[in-house]
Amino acid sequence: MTMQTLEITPEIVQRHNLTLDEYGEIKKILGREPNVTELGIFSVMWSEHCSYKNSKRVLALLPKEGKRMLVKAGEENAGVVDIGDDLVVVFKIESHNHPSAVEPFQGAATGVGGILRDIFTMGARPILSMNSLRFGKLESPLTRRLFSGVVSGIGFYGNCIGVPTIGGEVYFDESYEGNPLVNALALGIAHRREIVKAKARGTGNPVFYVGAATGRDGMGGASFASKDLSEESEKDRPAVQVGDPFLEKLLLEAVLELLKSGCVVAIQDMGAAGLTCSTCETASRGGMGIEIDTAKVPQRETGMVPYEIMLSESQERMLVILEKGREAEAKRIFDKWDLHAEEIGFVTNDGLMRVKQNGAAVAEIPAKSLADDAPVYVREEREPGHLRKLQNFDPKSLGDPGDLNAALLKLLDSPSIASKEWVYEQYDHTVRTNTVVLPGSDASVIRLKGTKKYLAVSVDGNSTYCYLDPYEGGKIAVAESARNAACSGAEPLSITNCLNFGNPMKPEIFWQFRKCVEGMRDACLAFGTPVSGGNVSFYNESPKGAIDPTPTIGMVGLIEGCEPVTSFFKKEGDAVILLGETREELGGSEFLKVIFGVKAGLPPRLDLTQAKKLNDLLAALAKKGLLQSAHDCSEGGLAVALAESCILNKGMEMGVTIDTALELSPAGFLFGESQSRVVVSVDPKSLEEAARTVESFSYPYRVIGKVGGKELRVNDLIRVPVEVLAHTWRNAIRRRME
């Protein structure tokens, strides 16, 4: 008996992560029994990862509309933004937790490798890569292997293919224990009419496969990253890919001069699922259907069958369609480059993705139906049992936290809030020479050369908030996101999204789903800033349970008339103003998590109007060029925000006075992370006009000292050298990892 004619039995259909419900749906589908290759393409087709099963539904809470919106959310491999001028975004954000988790140096590159083909294909050269990572307490030394291994990934595959990591997030919690997460995001930029998309049409026009030649590395990734992580996880070695950015970097440089030739088609990574997913989904979107033959894929292991070849998810490799009669135009700059390319079939209008072996048909399948049309679940939601008591927990009953000196530098000390320059001094942040706001600051920002524009990237998300509140928490990923980017002068654009979270089939995990979705929902609808894009990582769970929801928001502005402004103190005599108000809102603090343990309570509550007016305030107060300096009030409250402000600017770093009246707790008042707040400085000269503006807007400010010293000084309840807060801050990540 060969592989082709295995018999299928409840327990391979079960091997294959599909239900008993699933398969006789196929099988109505096909109007027989699928054979086992069948089986492995609608395997991998309808799992979550590529199929959004689960949670397609919720995801159409989303707002994908907007005015500058020109590629929506699920219509292509990436979303893409008109920022005037001719010229175009195009971004994701994409998970890699579950190969990270097994193998963290190669599960982190080929995240990186997989995102930036998502950008190219579009027709857009990729400019700059971000991330938003999590992992388990730093103490661990598992967790440091699994940092260590992410970070090395991550810079290695960067660095070599020459696009800058220009900045991103790290926390660690004991919900990632054993189950990181790398959120990967990656942007390019192109002209209007460069934008080139994945649908096929044109029967009989080509069909080529571009790029590495394919192993069995990779086997049944998408479907991997559909299931719970366990013990067992280890021995799933074979379904991490292993990265060549060399390869990829030539595959970039040729896949854009091809799509400058006009000659193709359609384009399409073979990502997820590998040449599964890229003939089907190209095939489906343009409604018609693909023939290939498998044995004419390149291949660089021995004995490989159609069921291996068609779902392995070797990296580096492309699915081109060009126009019929110009093969030889593509076969010159396939050459160029030394770029193994060959034909492997044909555009057909008959709506199927067949597969043939040496022409003997393997696999026939209306293409719609694995793209479009696998299942569509309503799962059971339910709020979890102890939420409730979480969030009536109050501060207070923890009493006096002490020696209020010693807790700001033991919050500057937590890996979550401590300088992450162990982190990005890995990473090339400058090649291409266009970065001009470093990792460090509220958001990284990006020039454009040849015009007088910049992009204002940041990647943010307060798993602790959405784990004791996920609506608010929901809203606030998003509103911090865009206070950041507001922070550097930016108008917010538009967001891409990661939604990770645990396994779906159980209830209180897809309550928090929905709500956090519905959060996300409100505030993309309060700032203007629809969804892009993104992707859905669901069973993030490892032995010791699921991880606390995580959506991470990547969110894109755009900043014109003005220069980009930095987070850290300029002056000496410089005045300090607070916006915002500041309430007695500890819960779900890093201050209580840190000082005291405990991760409970009610989290801060966000008033969207008054964020979305903060950020109109940001943007007209650095277009009047008034502001030295702007820092959000986020993790660690007012008191690390004061800090960072005077330490961040790393060999120029200066102190502050602080005089204000208290009407707070003294904890409430320099440690809550009450939202919608932002440190600026501004030059005394300028203190009336920047007051001014403030009030036309009506929002809440106070000016509440003045830059200059050597110390942080606040009221009398803080006074720490700044040379004791730097070296606190910068040496936590590394005295632990080194």
The other form holds:
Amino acid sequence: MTMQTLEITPEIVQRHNLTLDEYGEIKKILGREPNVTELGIFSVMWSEHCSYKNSKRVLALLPKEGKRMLVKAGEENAGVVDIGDDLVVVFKIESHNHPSAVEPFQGAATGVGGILRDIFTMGARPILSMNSLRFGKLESPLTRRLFSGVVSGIGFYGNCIGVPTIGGEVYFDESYEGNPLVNALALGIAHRREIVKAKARGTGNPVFYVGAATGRDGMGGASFASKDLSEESEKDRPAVQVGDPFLEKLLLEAVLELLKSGCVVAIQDMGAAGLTCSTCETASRGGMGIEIDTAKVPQRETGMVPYEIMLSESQERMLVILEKGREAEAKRIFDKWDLHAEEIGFVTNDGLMRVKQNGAAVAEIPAKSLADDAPVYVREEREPGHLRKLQNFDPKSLGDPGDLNAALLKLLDSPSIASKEWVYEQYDHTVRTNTVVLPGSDASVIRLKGTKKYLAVSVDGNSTYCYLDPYEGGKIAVAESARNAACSGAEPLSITNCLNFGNPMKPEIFWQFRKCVEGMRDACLAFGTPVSGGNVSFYNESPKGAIDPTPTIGMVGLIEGCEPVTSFFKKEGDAVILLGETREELGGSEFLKVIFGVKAGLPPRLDLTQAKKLNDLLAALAKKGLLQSAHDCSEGGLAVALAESCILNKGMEMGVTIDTALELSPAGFLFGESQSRVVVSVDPKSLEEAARTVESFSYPYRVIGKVGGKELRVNDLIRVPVEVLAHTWRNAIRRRME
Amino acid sequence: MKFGVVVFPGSNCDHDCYHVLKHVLGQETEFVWHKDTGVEKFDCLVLPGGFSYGDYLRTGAIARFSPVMEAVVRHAEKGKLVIGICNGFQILLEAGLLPGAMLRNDSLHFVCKYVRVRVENSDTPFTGGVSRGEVLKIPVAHGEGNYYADARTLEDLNREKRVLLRYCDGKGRVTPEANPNGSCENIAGICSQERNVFGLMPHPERCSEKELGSEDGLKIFKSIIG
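Okay, that is the form predicted on its own; can I get the form predicted in complex with the partner chain now?
Expanding to the full complex; the earlier chain stays at the top.
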């Protein structure tokens, strides 16, 4: 019996992660029993990873409209945002969590490769990468292996392809033990007219396969990413792909050259679900059909059957549909870049995805039913039973934190807050000579050569807040990323998001998911920053349970008409102003986690009106050139923000003396994480004008001290030499890793 | 002067070198595709950084067999200028235009950061505009920049004053702490006996505009232009 004639049993259906109801639906669509190749095709296209079947209804809550949005979320491989002067930004963030848990180096590397392909297949040249990484406690050897492997993998790919990795975030928390998160963001730039869409058209236009040959690596990766991780997952290792950044560099250059030539009708990366996804999605978007012959697909292993060829997730492959008659022109470009390209099929007008093997039909499925008609579920949801109790926890019940200087140093030494120099020094962050604000500031900033524009990009998300209050946490994730962009003088434009959660079949997880998205929606509406795209990663569970809910937000902001502002103090004698109000808000803080080992309490409340006002205020201050520095207060509160402003500029560290009325508990004042607060420094000569500007926005502020000296001094609470702060903060990760 | 920036498959600092030479310094500059061999019109060839041929086998090991490399050798033999930056330096070593070899960084990690280098000899076409002992602030970005040469070669290099740059601290002291990769004697850049071929690991093209945090790279390019 061959694969094609294999009888489909309920066990086979189940092995494909499809329910019997879904199988019934497939039979209805086809009007017959599917063969196993067709079943495989349905199983990857209807996996959560490709179809968003469990998340679609909730994602619909997110705002996608905006005057700058040229391509909306979900329409194409990445969103497109207008930044004026005929320029557009194409950006997206995507998860590669499950592969990285099993094979950290290749998992992370191919995550970078995949997101870069999404950008350049739209006609934009990638100009930066960033990432958000989450691991278990760094004390665990498993975490150190994963962390080290992921960082090397990201560097391996990004450094070779020559796209600078300009920053990101790394957090360590026990909920990620065994289930790390690797979210990779890429951003490209293009002229407006250069943007191409992945829409098939023109019956008879040839379909080309370009790039690496197909192997058995990454078999069914999309369905692998839609299961919980277990000890069995080790056996899934063949589902992790292997990356070749050199080949992708050739693809990148060739594709951009090809697109400029105008002979391309549509182009799509073969990412998740490989050849299957790229063929049926391009066909479905264009309302067309597509026919391919798997025998014509370049293969690097012998004896591969159509089922394997259609489901393989081998890396660095593209599907390119050309204008008929212009094949030779395209071939010259492929040859120039030493790329292998094969004509494997053509566009049809019958709406079918038809797969043949040496001319004999092996699959025939309406393309639209694969790409758009996956079942959509509304999952049951329930607030976790223990949540109220956790929220009602009173941090004051923990008693005296003891020596506050020691507490500050312990926070600076905790890997989530400590300098990430050990990480970003392994990434080439200066190639392309656009990086004007090096990693370590609130947002990374790049210049756009030939213009007076800069882009500020930040990646944020506080999962502890989301665990304790997903609605507020979702809001704060967006607000913090907007605030970080605003601190560098940027107007926040649009977000991309990566939503990392546990198993959505569990009502508590689905409740967290909905609440987070609702929070994000409200914040996006308040800031006028629509969602340009992103992805959902469910099933982030290890045998120990689900990860804390982790929406990762990538924010793009535009700086125009002023120089970018950085986070560190510049000059002795500058006045230090705290923008925003500090309340007794220690719930969910890093202070509680690091000093008391407690993850509880009500996280800080965020007032969206105030948050928006703060962003506008920062933009006004930056435009007037009044800001010497601006640094957001986040994890670790005011004390950590002040310390960082003292020590961020390596070799040019400087102290500060703070003297201000104390109306809260010392710990609440120093380490509480009240939102919408920014520490800015201004030249004493412009203090008056700065104060007038803040008052014109009716935003609360206080002049709290003066830059200078060799110590960080806060009232009579904190007094630590800057050198000690810098040494502790800078070496915390290095000393644990070496 | 007329500059040619060689583009190998996998070069990724080609555009950065082109940008500085053409737009910042206003020099006549063209890209040279690695399959081309006509380089007669250029005064100075630049082998840029990147991962030529993916750095498979060994850094620079495949690129040296590119058609253009024969032309680069002929160009050098005529006494014309060649500067190899990062991967370009590695290719010059593989091609035998400069002595020694590159090992993996002693940390076994890729390293990208600003370092300081001390100019050891200002009597070359690449350092003529800089004073001996001057400290330059310049970024590195490499995984294999650990320069190695045997004792005899090092002796020759020193005697002939062919070590042009050494990693140092902010005060110009050549210390082990200032060495980002484990290079022999903190060597960051060397030149040929005839002083017309220069290889260096740091990236002068990444620090030739004030906005990028340092303009010290211009001192090297301006020396070349004279």
